[in-house]
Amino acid sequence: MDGGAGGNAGGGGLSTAKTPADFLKSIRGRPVVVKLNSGVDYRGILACLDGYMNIAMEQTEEYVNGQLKNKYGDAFIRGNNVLYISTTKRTLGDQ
């Protein structure tokens, strides 16, 4: 019984962990930063994405070396160019 209780305690901690798929579902409609393999950042609202990490964004801004270069209404990014997707940092006022 004790071994089972220990397993439950560990399992309880794991049940709160998010999978990458859960994370991606949770950020749809939120501001994100998409960094490409080339180093270019795209910041905007995540509209949708698929299993290949193809991304559709709205209100998109393109940043090169940290400087704003372009603004797009909607943008589509092919998944094989994506290095990572990150949510924008929240400030204390957002919590």
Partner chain sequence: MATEDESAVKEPLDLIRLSLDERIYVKLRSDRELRGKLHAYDQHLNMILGDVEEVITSVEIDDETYEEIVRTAKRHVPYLFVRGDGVILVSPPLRTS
Second form
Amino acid sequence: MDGGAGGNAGGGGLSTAKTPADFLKSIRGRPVVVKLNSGVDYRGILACLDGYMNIAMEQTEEYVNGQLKNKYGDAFIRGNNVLYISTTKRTLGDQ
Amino acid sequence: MAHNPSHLMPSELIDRCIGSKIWVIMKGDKELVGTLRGFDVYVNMVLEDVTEYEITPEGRRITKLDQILLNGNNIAILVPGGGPE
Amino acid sequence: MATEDESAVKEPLDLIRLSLDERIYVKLRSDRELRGKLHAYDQHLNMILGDVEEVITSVEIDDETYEEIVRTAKRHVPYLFVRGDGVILVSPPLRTS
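What does the same protein look like in the form predicted together with its partner chain, given that the last one was the form predicted on its own?
The next block holds the full complex; its first chain is the one shown before.
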């Protein structure tokens, strides 16, 4: 992995920090939720990713407004659409 | 000007927030509050114990997340210290 | 990048490489979907697809009842170029492995 999210922050004092690169290393093979800027969620097992936040996922489920819309065995998600990558466990509520 | 000690660079300001709550306002109708764990040169950020606020036609939707990597691309404003409430 | 094991998925684009000459599903911006055979691609995810079915979904609101009307338009294109910046998701055919 190089470029993009692999960079380190400017200032010092980062020895205890968890940088984006650390996070990306720690979540391979784990269940994740990927949220896109459009609001669509993808839940699945993270196979791999690169510095552009391009993502390969397995057992992917597509949720639109919290409703399951599609399933994909494998899915490639283009990084520019990604809002965040989250480890799972989430609760929803409207207010 | 680069070495004026009273002049805080933006990245140093964010660096000082590591370990603390931070309020992130995105372009568009999204905001997040969480504990900052780290960031990189693109201001991609690792956040923990995150609350996400979305404005939808049905009202405000709140989502709780353990740990996320937030793409820096659509971040508009960072507010150290915490959230809208 | 030549590796010993060409079937391995080490980076996301490997998933696309392994789908060459296979039929794939492509989700694009503005509610467009393509299904076609992947002939070529590059690192931007520009793609050449053959024997393509395009589905365009649009939602209209009825002026009187305010009901959502979902319309899908389909068309067939023998051969086309997809610009990578419009791509949201690519899914290869289901593989057993």
